[in-house]
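What follows is one chain in structure tokens, specifically the form predicted on its own.
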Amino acid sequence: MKRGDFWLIGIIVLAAAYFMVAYIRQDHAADRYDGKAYAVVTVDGKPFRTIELTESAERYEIQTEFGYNLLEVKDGGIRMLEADCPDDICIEIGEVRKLGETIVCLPNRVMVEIVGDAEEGGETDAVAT
């Protein structure tokens, strides 16, 4: 090995554990997050819908020109239970709660985001027509 290759090397190193200790760092602000937590849901890239994420069980119909959907509130968390999308791959993603999280339906172009109190912006059931 030359000179230039340990160089090299050590870059990658010090690159891999930079991504690798901010991605921990991100995955654990998440898991102490202890303020209220909104699924923002757009429809093609619009504002469709903000919804509180409570313990109590609530649905969501998403009717919209690109198909339906139908969103679980229950427990803090938020899951798509029904799609007629052909793939139902939002639907196998499952259950939501973490900041940053989501779940996205691309045949319908839906996707619902996980933000907490401060990435909300205080708007609440901002609906698109």
The other form holds:
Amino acid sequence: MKRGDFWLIGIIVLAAAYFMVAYIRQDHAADRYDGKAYAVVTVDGKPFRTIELTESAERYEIQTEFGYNLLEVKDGGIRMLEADCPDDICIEIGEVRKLGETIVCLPNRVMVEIVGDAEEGGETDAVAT
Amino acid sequence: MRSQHNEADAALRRSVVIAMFAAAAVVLGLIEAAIPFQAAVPGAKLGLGNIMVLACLHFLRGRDAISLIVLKTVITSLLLGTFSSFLFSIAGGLLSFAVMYALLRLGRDRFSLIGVSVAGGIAHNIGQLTAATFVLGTSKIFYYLPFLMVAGIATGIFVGFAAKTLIRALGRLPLFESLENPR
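Could the form predicted in complex with the partner chain be shown next, to go alongside the form predicted on its own?
Below is the whole assembly, all chains and molecules, this chain first.
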């Protein structure tokens, strides 16, 4: 290890810490939200469908030219149950329920994002300061 | 005549080394996919293939390392991935190359292979996320970056150390001894 290495790693640690503080603050803001939450599913950057996060268990299939994914809504959260992508990272992410949280299945170009009242055009930015 | 012969000989040596390194990188990628590396961060990878890229940058030229990265990414994607994953990997691979090449150019006395490897690993993540931003049409996925960065420091140190060991061992072989030219 040389001096430059320590500088480099130090800068990376600082940058990561900065981003993480922003992330945690957003997380706290999301904690105070008690309205209805929705999961917006997009495939290849285009809206696919919006799912209400209900307490009762519900499953949603996403079958597109990019692949197959199966989402499960349960107890107000959503998670990726099955995916035919090679790495299964989206399944590893587990359940998400807070505003702003995402599940991404990069190979299948699927993105799931939790938003507030979807009918009002998703006021996420106002909440997640 | 003689210099022409030597040039052809050097080009052949380079091709042989690139092919061997690419094969090794693909096998490392397969091993990495096979071992259950349960990271705390979803999406974090060991990045064992970068060992071969670092060795290539040490023994050969920058453009040879690009050939290696393209070969490695195409073959690994054919074996394990999809077209989409190829797109993201190649974006990550090329950005990672650019950063590592620049750091090595800045000076080998300033950065060791460990620093270069850490920066290269994180640049790989940034390249992938940037490509994903264009494809998915949202920069929201950059939320994952800080966690990938922390994981990248640990895996980068490991990969850099492995590359150092490999380069020392290979340097003793006649084929590589002839390639090793301190720039």
